[in-house]
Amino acid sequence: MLIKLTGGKVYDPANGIDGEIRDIYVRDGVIVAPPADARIDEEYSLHGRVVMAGAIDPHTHIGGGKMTIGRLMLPEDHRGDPVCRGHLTRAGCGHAVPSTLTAGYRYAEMGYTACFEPAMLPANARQAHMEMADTPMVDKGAFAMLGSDDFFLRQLAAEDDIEAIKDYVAWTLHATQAIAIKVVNPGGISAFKFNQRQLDLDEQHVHYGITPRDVLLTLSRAVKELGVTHPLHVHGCNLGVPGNVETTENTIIGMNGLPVHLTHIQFHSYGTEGDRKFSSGAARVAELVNSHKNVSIDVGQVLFGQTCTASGDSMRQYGNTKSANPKKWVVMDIECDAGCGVVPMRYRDKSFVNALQWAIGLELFLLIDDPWRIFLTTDHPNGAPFTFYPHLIRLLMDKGFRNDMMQKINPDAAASSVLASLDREYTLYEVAIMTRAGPARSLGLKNRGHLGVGACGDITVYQDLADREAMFATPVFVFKNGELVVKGGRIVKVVQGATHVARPDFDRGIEKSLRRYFERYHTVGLDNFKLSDDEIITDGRGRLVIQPTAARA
């Protein structure tokens, strides 16, 4: 079947397309060189609408025990946001924390066609992958996190060979169906097991006397030379603390040149001057970030209102829990890997810390130069829920509307942040490239976030409307892999997407330890532990995308 949109202005940056007007051919499902004399089989005038491709969300939390225990913990979440069944679609609910199918739906109707879940502790990379086989609509994909496990300290305080370590983390990402490594807290969460309060960079885990610096070096080295094409992703030290922007300093330069990405970089962006000892560090990081071309980033924008924070960060969530709104949290020990954190906050505009928690984020993304290496997210759902994108997409691209916020917010906090100062705005190439042409470079999707010959039909048509919030939150069609999947923001076709993994090469001869290892301290044997393929692909649903990997000295 050959379709054709014709007459769209094209924002495509991968192929360094600017708003130009152009005819887009797709056949079945995958975007063609003009044919000749072909016939048509579906032509859409697109005249006057801005055409982009499928947004891509790098990091949102989609699956995995975290949020099961989100959606446990908080029905009034589901009773203030029900979704009603329609012909098409199955009813779901949650606003923070909606269910599998819900956030689906959303996604593709905000013209969102991939999402990566940022935190699959592997022993739960089980349920993960059921929730996102669950959640229609959108690819998936998932990273694995690694740092604060027992075998990988266990490797670092006996000073492995760095080869051992990479088997490790490659034998993780294929036991997990995995296509990336992330690291929290690096050390901190088994840290927390043993007592300690806080874990900085150079700081000695009690146990196992190694450093966070020492974590982040090795898993960044181990993914640069395995081929993986997103770097580690690393959610680092001290989170949320007053005075993390030094932690943050000096990580970026500490990783001596190695790819980072830094995600949620607005909760790790806190100075301490004045009288309230909380500030804004956001110039002082995107300076670094401007300066450091191996790093890249994600905001994890704060936005007002309702919301849950979930977070593989144990020892940072126990903090938070003083917070709580409503006041109920779980924070948990997950066995001989990591930690789970679930505390719902509610941000306020009259509050100086969320108010400049929220103009942090914003000095960020408008400091940093490069929109290739800032990817824009909430977080979701820990600054707010990913529904929140076309009005962050509106303060980025709009200086009065983002004024006009600022008159809102507590004025103490306002007074504190040079946003005011700031006349950046966006535009739409700079908003395709962070959301849809930067992702998918990162994550090494060849064929997604861009409109060139080969690429897959995933395709977003906007109406260019002064209001952008209206414009991206409404999008009039969305395609997915060349069919039609929603029209003027609803779903008019259910589609289930593929799960992408990275499958880098690996002495197999690792599994005679771990093999002792899990009989001797795991409650699961090692086989069960790892997912095949058909746990991926039930009942012909879904499909593997096998990233490549080229290991690299």
Contents of the next structure:
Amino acid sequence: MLIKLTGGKVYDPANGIDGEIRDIYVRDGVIVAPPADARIDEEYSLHGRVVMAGAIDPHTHIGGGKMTIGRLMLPEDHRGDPVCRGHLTRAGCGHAVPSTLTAGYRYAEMGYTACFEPAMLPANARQAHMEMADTPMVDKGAFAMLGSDDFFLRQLAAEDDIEAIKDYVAWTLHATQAIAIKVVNPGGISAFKFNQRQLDLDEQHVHYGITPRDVLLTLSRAVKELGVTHPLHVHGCNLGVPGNVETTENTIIGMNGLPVHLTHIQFHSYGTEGDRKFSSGAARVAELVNSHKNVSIDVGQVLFGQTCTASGDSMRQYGNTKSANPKKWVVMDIECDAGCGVVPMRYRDKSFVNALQWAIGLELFLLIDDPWRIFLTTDHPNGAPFTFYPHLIRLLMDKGFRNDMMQKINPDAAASSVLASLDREYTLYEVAIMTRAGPARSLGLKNRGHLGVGACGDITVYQDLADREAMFATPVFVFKNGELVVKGGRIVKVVQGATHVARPDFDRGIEKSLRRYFERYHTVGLDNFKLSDDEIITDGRGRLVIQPTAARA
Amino acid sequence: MSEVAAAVEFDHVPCPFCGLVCDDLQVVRTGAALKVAKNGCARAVSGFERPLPAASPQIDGRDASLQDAIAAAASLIRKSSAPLYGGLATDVAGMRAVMALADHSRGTLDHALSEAVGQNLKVLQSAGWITSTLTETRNRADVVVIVGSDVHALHPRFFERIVCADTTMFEETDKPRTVVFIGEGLDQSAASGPRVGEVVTLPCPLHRVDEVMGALLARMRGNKLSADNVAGVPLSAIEELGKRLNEADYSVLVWTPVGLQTRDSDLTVHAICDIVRLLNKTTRSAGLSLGGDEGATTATSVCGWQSGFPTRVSYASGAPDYDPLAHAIPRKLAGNESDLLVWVASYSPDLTPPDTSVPAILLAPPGMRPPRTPAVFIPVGTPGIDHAGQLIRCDSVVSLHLHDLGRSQTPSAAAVLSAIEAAL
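Here we have the form predicted on its own; I need the corresponding form predicted in complex with its partner chain.
Let us now look at the entire complex, which starts with that chain.
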């Protein structure tokens, strides 16, 4: 099967192609060099259209227990967005925490071909993968959460050899079928179980005596030395706390050049200036990110409306429950492993705090120079549901539109933000970096996020509309592995994506101490805890892609 | 037959017969007979060791081939204008298959234990909660309060594995664990051993536990009560419990939705969760709901992620519609609002379908005796015995891979349901 995509305007930053008119050939799902005289089976004339690789969301909560808690807790949120069964598609529902089926369809309809669940608790990994398996259309992967689990904290407190810690981190990646490691409120989820209500970067955990700084330095070193491509994915201390810009600054500087990805940094960029003791720390954070090449970030943009926050950060989510809207919420302590907090939230444009959160996110986008180190996220659904991405892209690409939107927000928030003075407009090339090439490179996805020879045929074609929101909301064509799956923004073929994992080498001797630990303390045995490949593949419904890792250092 | 079947030993076997899903059983299979050799409770022994009678698919009570039974089932579903999918006692794959079928046939889904599970869901959907999980409770709880349900009868290894565990993670800081029973006649025999310190009982009739919880909440909030006893429990004992909870580092309040005997038991769950929320203003405390038998947690979760709602969902309009009152199968049957019942059970032959004149398609373990002869009967295997599967534990966090012990070739509910859907 040979497909030719003819004459489109191609934005392929991984290969340095910025809006050139090019033909693309896809043979049996893979992009190939122009064949000499082969027969073209299908040709799509794309003159005047914009061609990019399929988009990749590197941080979206699409699978796992806390999402299902959110679903079960908020029937009223789903009732407004029912989705009927279609000729090809299953019924479901949308909005803040959509059903898995609807999430997959809607991602594909927006031109996304891969999504990564960033907060998979090892204890909940099996269910997270079940939910991702029921998310059709897109490839997926998950980041395993460590850093508040008692096994690691015991290792750290006992000053275990770094090699043993690396073995444990690698074992976790294997056992949970993960592609990266995430840390959430380092040590803080555990500290909350001991009734600590905050844990700043250098504050000691009451039981283990370790600090978040110790956790971050150890885990980021372990991830790096294991050769895992994606750096430690960090949800830092003090999420949402006014003044946390201080912590963020100390975190960035404190990493001492170790690679780190700071996620939903908008929620960590708050100052305490002004009458309301809440101000933007975006300029300071942007300056730090610009000057620290070891740091990448995603924004976690807030957009207005009803959503539901869901995080492993039980400590901070408990603190946020006072803002719950509607007034109901769940906080959990989980399995000597982690925790979670699910708090519904309605961001209002007339609220000073919410409006400033909105502005802080946009300031970060516009003040951080290098699009290769910043990824476009709303931390779905924490800042807003992922279906807002086209709107967010327009805010970044269209200063006039941005200024119009700014007229609608709380005037004091608008006045205290530098946003109006920022003239930057993202280009299509930069958007392609932020939503494709950058995440693919950061996550170590071979043959994804670009359109060069050898790349898989995940391709999105847009109309080149002046209204960038309309453009990115409804792609003309989406190809998954070379198959046309979306046409005119509608699903024309339902497919099942692969699961991406990373499997660094490790010494299986670690299972000796793990087995003893599981036997003494856990309620599941070590062998039953681990997820087999068969559970991902589930009779051929799923597929595993093992992404390369570098040699262990 | 002179040949003797060899015994095959299986270790680390997860048990699907209650929501704890203990995974440390040793089971020995000889031919089609299973014997729980280690770590079996009464429920596990009864589940694993139940003899497997021969069973054939049937159409109108007469033996038929599996293929014909599937075709007959598909034909009934095709003709039905409002099929009901009940029981739902299956694994993750079975739930996926029945969801696909209900979506396809515009049916209604309701788990056999939805009424009890729904008492929890009402609280989740109106106020939320702070909860813990089995491992966390095992290692951390210094006070365990059993609220109004006979946990030991329903989950015979809960005390052994969670409350009385030999070794816990924070032993050096741990005080001996206090166990409090609220309600009369609850089996306390397992609350013993070196880990257990004091055992306290607040004896009241089980149907009046809500009054005690209400009084406890009121006193903890500082409200005055004029009575000097509540449901037969002296107010001083209730106040003493409030003090204990306030002084505890990590109390866990445990209940089982099916075990609560109070009227409007959601209000009891509500009171438990209010008490926990109040305690967390100063110390740590969590709720822990057990239950999850007959795959109930699995059904709620899979239905939750695929449709967006717990069970009691109808696809009649084409999109999922959740209504815990209107879409209850007992109510629909009583109101003559259906023309077909599809009943799925795979753990216990005792989970029989309701007695109804509506024609029924029954997917059940061999040996089930339904109240009426179903239009179609298809025997299905038990996940974790006859085939592999996945099951979500009562805490809605941990799920287990169930092992295939190779007892029989009886097809899985998932396989049968998918075949029916393919034949629609």
